[in-house]
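Taking the form predicted on its own, here's one chain by itself in structure tokens.
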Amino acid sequence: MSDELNGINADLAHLARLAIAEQPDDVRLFVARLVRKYRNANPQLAAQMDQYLRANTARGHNPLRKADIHQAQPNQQLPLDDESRLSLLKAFNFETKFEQPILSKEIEESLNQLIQERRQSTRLISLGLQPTRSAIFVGPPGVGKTMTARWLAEQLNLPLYILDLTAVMSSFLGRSGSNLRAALDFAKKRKCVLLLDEIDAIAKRRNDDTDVGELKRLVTVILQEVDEWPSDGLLLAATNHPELIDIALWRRFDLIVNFGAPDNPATKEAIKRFSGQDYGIFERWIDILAFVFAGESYSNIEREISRIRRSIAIGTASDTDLIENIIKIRSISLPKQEKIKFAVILASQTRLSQHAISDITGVSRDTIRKYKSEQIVTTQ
């Protein structure tokens, strides 16, 4: 009984974490897993969660954050899970031009190559060559993997389908593999871009003893499908956990694209883009904010910038107060030398007094004066 209670507590804690982090897709996926987990042990609880899940799906769900795109035409027959009657794929059409994500030079070159190959596929095929048919995006959450898939689909003028893991993972033994194959077969018959988001959930290493046999069969299905993907379509995958993916899958993909946290120029570009019409307010803080947001994902940067813009718009605080507060919070976790470097930047590029900078960063005024003087000497 104690083990069962601990398991329930752990599930509740994990569900709360996902909800507080505002990750609705992950919440839906986890609830679907809980339905399967508790179907035998607590059928009433499982039935209630399943009812909530289906009600949420019926109201409509958009797995693409910040999307101004619309679901495909209702007369398009997408494959369904026989048990839940949920669609195995989410389909999207683009009605407005989508701005290119902020990408590193290396990623941009790789994707431009992919786009040109697709646009000149006839020439490549006439020479006995195949255009890139598949690519896997690797990187932490919030660095633009899904946004890039959207942008690629628009550049290629192709519809975008996204595999819905909640629907694919059936509670019936053997059904998940059939669902996955049905979804992939549907996409293969259409000239489209298919995104397997969070592919690590269905393509785990087959030597992982914690997984049941059915998940191992899913890996086999994916390996076969990647090998046989048609040249007029594009198969994309994305993962936050490359260490979980079966080794055999890596060599199946034509292209591996590594997404990292934005560097300093990319961070500044993100601040500029997310500031929108308020960039004039943020421009004088650009170097400071770039330092503060170093190592952060694009989604975190956008969240902070939007929060500041809203506060300024409704007059609850000034940009100076808001940004000084961010500086103070972020500087607490900086190593000693990084704090000193940050304090010197503040002293050199803002009108803040050394006394205020010392209060914000915790670096003494004597230390600020010393390092600022050394900086001046170095630049002379």
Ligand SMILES: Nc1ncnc2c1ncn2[C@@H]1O[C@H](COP(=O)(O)OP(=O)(O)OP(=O)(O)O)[C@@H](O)[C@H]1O
Contents of the next structure:
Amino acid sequence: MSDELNGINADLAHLARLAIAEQPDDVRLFVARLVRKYRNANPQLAAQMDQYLRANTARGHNPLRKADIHQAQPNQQLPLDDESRLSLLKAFNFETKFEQPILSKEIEESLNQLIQERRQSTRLISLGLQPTRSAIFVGPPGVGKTMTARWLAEQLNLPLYILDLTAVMSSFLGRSGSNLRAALDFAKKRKCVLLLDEIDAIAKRRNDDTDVGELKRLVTVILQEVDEWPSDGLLLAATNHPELIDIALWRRFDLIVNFGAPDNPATKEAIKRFSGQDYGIFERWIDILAFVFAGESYSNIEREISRIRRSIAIGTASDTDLIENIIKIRSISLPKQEKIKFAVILASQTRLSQHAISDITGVSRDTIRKYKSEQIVTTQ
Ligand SMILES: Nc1ncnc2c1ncn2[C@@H]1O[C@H](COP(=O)(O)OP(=O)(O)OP(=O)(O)O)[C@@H](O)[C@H]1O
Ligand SMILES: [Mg+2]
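Could you output the structure for the form predicted together with the named molecule, given that the previous block was the form predicted on its own?
Time for the whole complex; same chain goes first.
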């Protein structure tokens, strides 16, 4: 096959990939590149594509299409990976109000301080101090790191950009350093919050047999940027593998925020929030559910609650059956002493008979009675 035909095939395949992935902005950019590429060799084809592009841009100004409003601003052209034409950054703007995540007191305090520092930055700077410019969010999956970054950007009234590490690193490795730099440069020039989400993806790759030198360069790029980040912007990073983060990188961040699974009151608040208008159904189970969900992430709790709500809505089973079932599953995995504690909570906080509780937990009625009376004595 001739080189020319090979080239056309590759362009066609690439265009198909972008179109199927529903990335209209990337499709437009790629077509623009094709127009330039084919202008000399095939002016008719180039003119036709150019015409499609123009027709489409005009539609992009339709004020009802939110995503396009953002893209329509010329200075908002997001940086791309040259080879894949994928956006290196994803932009978020906040036309809809974003709900505040449920946060522990400590996190709330440190984020409030960060927000206040921003609001009073002139004062800080006049005293020779810099407001917090960078922070790293650490914690297991599903506890609100990404969500908090979005909320924080909204509180600061700044646009949020999230670095797409897959796009940065999807091209052949030699380009990832310059991709990363392009993305960081873009964000640095704007007053914005930049989130380097799941930053351990860079660190993790060190264990693969990919080019270690290249990965080191990536970390170095970030290191330099953390130090030089402008004080009217905010650089955030998030990870659930702190142990994989380069120690030198770690030290550079102004603030470290540790996220964790919700404690008991926060679990109850989460159940309340996620059960929405069905809270009436969940309320009487709240203590039991909080016990059942102990140690679970917010996103797991959300998923379970939504599953129950859906089952209730379509009439698969009653709330009692569904929740008893969850209790049963949870109770099987508990060690003996915990099982007893659980059975006693069930006996004192639900209307379940001791017989039913014994069935569910496998703890004998005698044991339940014994521990329950002991509990009453000790709490008096
Ligand atoms: N603190 C929270 N308060 C309320 N909802 C939460 C909270 N944390 C997580 N959720 C729910 O779980 C979803 C996922 O959370 P998020 O993406 O912020 O987790 P994450 O910590 O970034 O996880 P990962 O490490 O997997 O990226 C959120 O969209 C939200 O619905
Ligand atoms: Mg996340």
